[in-house]
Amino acid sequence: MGGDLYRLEEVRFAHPFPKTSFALEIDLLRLEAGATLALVGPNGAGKSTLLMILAFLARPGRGRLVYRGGNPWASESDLVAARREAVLVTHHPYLFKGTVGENLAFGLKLRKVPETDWPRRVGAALDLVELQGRERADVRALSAGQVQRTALARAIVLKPRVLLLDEPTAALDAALGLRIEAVLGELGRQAGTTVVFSTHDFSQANRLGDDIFYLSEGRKVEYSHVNCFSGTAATDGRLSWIEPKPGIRIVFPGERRGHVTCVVDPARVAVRPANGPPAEAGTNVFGGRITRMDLIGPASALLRVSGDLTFRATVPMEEVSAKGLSLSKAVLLEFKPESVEVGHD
């Protein structure tokens, strides 16, 4: 990898709608090229935002955005280069008129990429996303699936310096999705493509990303991806919860329903033995062994702990030494459900 790619400082951008507050405010994000981000939250965050601004589609009304060393709004050539080097794959594509063929050979049309090179550059993107021998396809006969990668393989065939992804495999089937998956790491090792994806699944910003930023409100925080699960929201009007696995429920307070994400931070999670007494009622109680300590400072340790769901928990180190607390240790995690933050997707 090399130096900076982009680096963004004390960034700001507000939607020009009256009717919305949302801010995306960026203190500090920096992207060696060649690198894989993960952007990571629950819709709402400003994934979306930070994609359009990192493919220089919206300009934040404050802070500073360098690109490649300079500023890409500078003048109208140096903007039309940029945004000819970052392309952005939105969520719901937009295909034009025509045949998947069509669709890949209109950006190096644009391009002014040599006519005879086209045939080849797009049977070897359409390859990639296994859509090969598709390029008469109609785009109108293409599934939803089809379409994304349709559009996935627009993109490749630029051949960009900055490939930026709003949810790639979404319409995708898991094991299509684990695919897509490794052709975007493999552009990222052997082309040098830079990646940026946004992605509810947090298993699949860590496969994938060599970095992980996660979003919530518009502003990064700080734990990150430790102990994120997503699900469907059910709620018997008191109480709501979400299943990431069948069967195994996260509890939190009050009505909510759809798709959420629900964020514990490992100071709020309480760990003992195994053969302790019972928890207080209502408490979310989840078992497992202690399978990684970590110190964060002379006086507490990080404590992975995997069982049906794996979680971290901050522990200060009189508890480790009190409870007994070891590689391998079975133990109960417990944390109230008014611990649990909750964004809604």
Contents of the next structure:
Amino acid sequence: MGGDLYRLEEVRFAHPFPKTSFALEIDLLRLEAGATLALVGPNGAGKSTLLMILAFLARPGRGRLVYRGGNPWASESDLVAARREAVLVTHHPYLFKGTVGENLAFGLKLRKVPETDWPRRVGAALDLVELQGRERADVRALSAGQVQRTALARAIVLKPRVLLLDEPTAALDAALGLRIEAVLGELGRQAGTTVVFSTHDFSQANRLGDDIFYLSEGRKVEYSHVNCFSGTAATDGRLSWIEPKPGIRIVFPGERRGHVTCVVDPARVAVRPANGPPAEAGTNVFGGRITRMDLIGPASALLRVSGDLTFRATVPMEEVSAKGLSLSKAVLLEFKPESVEVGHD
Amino acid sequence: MIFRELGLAIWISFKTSGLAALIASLLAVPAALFLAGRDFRGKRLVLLVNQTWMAAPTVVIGLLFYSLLGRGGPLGRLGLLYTQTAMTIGQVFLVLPLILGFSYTALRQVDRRARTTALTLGATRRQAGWVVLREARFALLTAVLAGFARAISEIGIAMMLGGNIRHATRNITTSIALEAAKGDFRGAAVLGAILLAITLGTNLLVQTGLPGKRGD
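Next up, can you give the form predicted in complex with its partner chain of this protein, since the form predicted on its own came first?
Starting with the chain above, the whole complex follows.
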């Protein structure tokens, strides 16, 4: 492990056009060389945008990104040099027209790797992703999973310093996903590659990540602040649920079975006084008392509410005063089934 | 003698329209690459203007350049009116929006992932641009050929800027108009069939003949 490979300070990113309300706001992110970082969060939380920034494909509008002690955007040549060290594999990778082998050779050619080395390196990378002997296969004949693996091999063949992966196992079946996980683990541990990957799968994040960065609505949320429950899912076909405690259900949409992890973003948990009107049918409702209140940022508070289960909820300050929320006050917590992020273990 | 005239008209058509499609492509494809790769304020307006320009009647473009290149016009002293150069210039402006529009669509279809992928794999901006063009090469060739087909089959510009001068600016379409005006419908029909054969051949090339096009 070396010093900071990346250091992001007060980084702000907004999509310039078309204008959207979405923004990524990272106050501090440090990444050590050789570390494996898991980015977790709901869809639209900013995981892909952060990966684009770490791959130097999107430049933050404000703030500072230091890579290996310097500014990668200092000049065009610095930028190209930095990009050649940090390779991104996107969630829906693009393969250039032609063969698998030609795709893998693309980056080698740009790096002026002697052509005599190509077959050995290409073969080794394809072996790793279990596509051995497919160099001559036309990319149009590949399945979605094979496309994903080819893209991964195309990055691995370059032996990058940093490997950035957007949901690397999403398009793969479970067995192959585990195999790719093993490859990533190997790259991190043995080759010293720094790996940053995004995932919906909390157990995968825990298995692979030295550190977990939970993103919600473009901001980092302390992973310990995230509401996280595990259990065996039961289903009626339309809705499924787990019972973290007997008789206490967390309900989420769809048909799920097996052991799952449910995560509820504190920002999606509504807090209201216990004597208020009844909740909308089908909503998850839990009672409890406020056992902790922390100020997080200038305008919102993080509440811990303990009852049958302990939840955390972020509440705007004006709501805290309007609803008279204070320590020991009995409250009801509500969140929709759709707000529950479900990951398979 | 008739065959010589016919051959000359075909040659003039190919020369002026081929050159127009080539020049327009050299301008339109880089512009389309720029437009496809960026979002900026006013881009929709640019595309709207291009689309409107695409529908401009050939005689309107002919008239515009007639007033520019005519003796009293601002470019009159160049003496280009009633020359093949004038025909080419007019046709460049006719097919430019068409090639730009088609190229833009083609490059958008290749989508930004191609460029982003090239960049993350270590390409410079210029190399990434080439990658995008290479990925869209068949669709771009289609755009160029469509531009050529449009140029070779138009008459308004050829007539107004070329003047239908025998052995100098008379091309296939102006020959057809002349033959028809003379009452020689058979000759006009033969020329029309030749023109149709050329455009059909171009379209066939676009549709099926390009190597490796299927499935792209």
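Numbering follows the first chain given and starts at 1. In this text the structure is predicted, and so the values were computed from the model without any measurement. Here the rigid core means the biggest group of C-alpha atoms that line up within 1.5 Å when the two forms are laid on top of each other.
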item: Rigid-core frame, C-alpha of Arg161, shift of 2 angstroms or more between these two forms; value: no
item: Rigid core superposition, Gly209 Cα moves 2 angstroms or more between these two forms; value: no
item: Residue shift check between these two forms, rigid core fit, Glu243 Cα at least 2 Å; value: yes
